[in-house]
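Have a look below at one chain only, the form predicted on its own, in structure tokens format.
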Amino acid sequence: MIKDIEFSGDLKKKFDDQGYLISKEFLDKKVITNLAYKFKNLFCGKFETGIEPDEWNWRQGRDSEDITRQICNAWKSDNDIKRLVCHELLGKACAKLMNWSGARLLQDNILWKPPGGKTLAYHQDAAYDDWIVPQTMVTCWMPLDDVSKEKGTLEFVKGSHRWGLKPPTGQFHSPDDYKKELKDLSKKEKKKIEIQYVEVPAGGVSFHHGLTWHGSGINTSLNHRRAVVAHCIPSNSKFHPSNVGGTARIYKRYKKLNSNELDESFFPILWTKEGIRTNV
């Protein structure tokens, strides 16, 4: 299902220097075909497990066709998505890149950018998990279609994971200028912007640090751009004892009474050096 990537010294250094790593091979072709088929059912509200995802920002027949579609935590709704985003090798890759002793899934994203699909604003993923301690993250982005700049692929700012954490502001979905926050930061702090577009075939992958600035433009092609995303955190992460704003309003519903421990039923452990893993 997933290629076991051995992160040599050179690959690891590349990730540390750039804040991201891109590979043309990661997913098996049979997996790609099967998952791509599942997207339509998910966005129509047909959930294999009978469980609704935590976030569901586009619905068939309700929303405009040119909006980039997103579902968060589809792994709870579909077993094939679960097998992918909870895969042991995915967790191992994330932990190795970040020098963690283990990794667990914080959430997944199912992203579908149709022809004409609009932008997603530049941001840092870790800026949205301030309800987790430590506030850190690594993201694994897996396209199910060939992706290019023309299709509104993911784009990174090289080295921006060293710029520090900036709280999110502005509109995330379909802003008129999806680079506005990035340009404002660059002007204010005199940061150099060097953009890398993720251009890989279906089944490729990109990993990026939670502090790496990234976003995506309009899909100007006539083809769809679908991707499955896994956001991972250290296996020993806990709930922040007090933060309740932002996405915490959604995900702190899974907090146990009088405990900051993350429940593995909702935040499964994917891999640890000791071989500990949640049976999902």
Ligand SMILES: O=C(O)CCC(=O)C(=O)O
The other form holds:
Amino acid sequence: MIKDIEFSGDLKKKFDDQGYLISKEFLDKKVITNLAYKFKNLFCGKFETGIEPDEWNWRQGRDSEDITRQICNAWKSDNDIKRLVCHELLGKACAKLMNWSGARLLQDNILWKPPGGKTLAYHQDAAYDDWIVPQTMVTCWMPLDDVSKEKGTLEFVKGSHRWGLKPPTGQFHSPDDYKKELKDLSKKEKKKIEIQYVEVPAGGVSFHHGLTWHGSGINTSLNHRRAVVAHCIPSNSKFHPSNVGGTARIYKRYKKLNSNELDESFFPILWTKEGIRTNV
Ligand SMILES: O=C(O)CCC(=O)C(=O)O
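Please give the corresponding structure for the form predicted in complex with this ligand, as opposed to the form predicted on its own shown earlier.
Zooming out: every chain and molecule, the one shown earlier first.
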């Protein structure tokens, strides 16, 4: 289903230096076709498990056609998405890149940018998980279509994972200037911006560090741009005992009474070096 990428010294060093890694081959062709078909059902509200995803930011018939469509935690609603985002090799890749002893799924996203589909603002993923200790993350981004700059592919700022963590501000979905926060920051802190576009065939992959600045522009092509995303955290992460702002309002629903432990039913362990894994 997915390729076991060996993170040899060179690839690992590249990730450490750049804050991201891009590869042309990750998903099997069969998986791509099937998941692309599943996207339609999910955004129409047809959930094969009968369970609604945690966030559902675009609905067929309700929202404007040119918005980038997003669902968070589609794995709870669809078994094929679950098989992918909970895959052991995906967890292993994330853990190895981040020098963790294991990886757990914090959340998935499915993203569908239609022709003309609007921007997603530059941000750092780890800025959104201040309700987790340690506040860190790595993201595995898996396009189901060939992606390029003109399709509004994902883009990274090289080396920006060394700039420190900034709390999120501004509008995430469809801002007019999706680079505004990045430009403000680089001006204030005199940072050099070197952008890398993820340009790979369908079934490729990119991994990025939770501190890496990234975003995406308008899809100016006539074709759709779909991606499945897995956001992972260390397997031994806990809930922050007190932080409740932002997305914690949604995800702290899953906090047990008198415990900061993350429940595997909602935050499954994908891989650990001791061979521990949630039976999803
Ligand atoms: O696909 C995109 O345009 C944005 C994805 C993203 O922000 C992420 O995967 O962290």
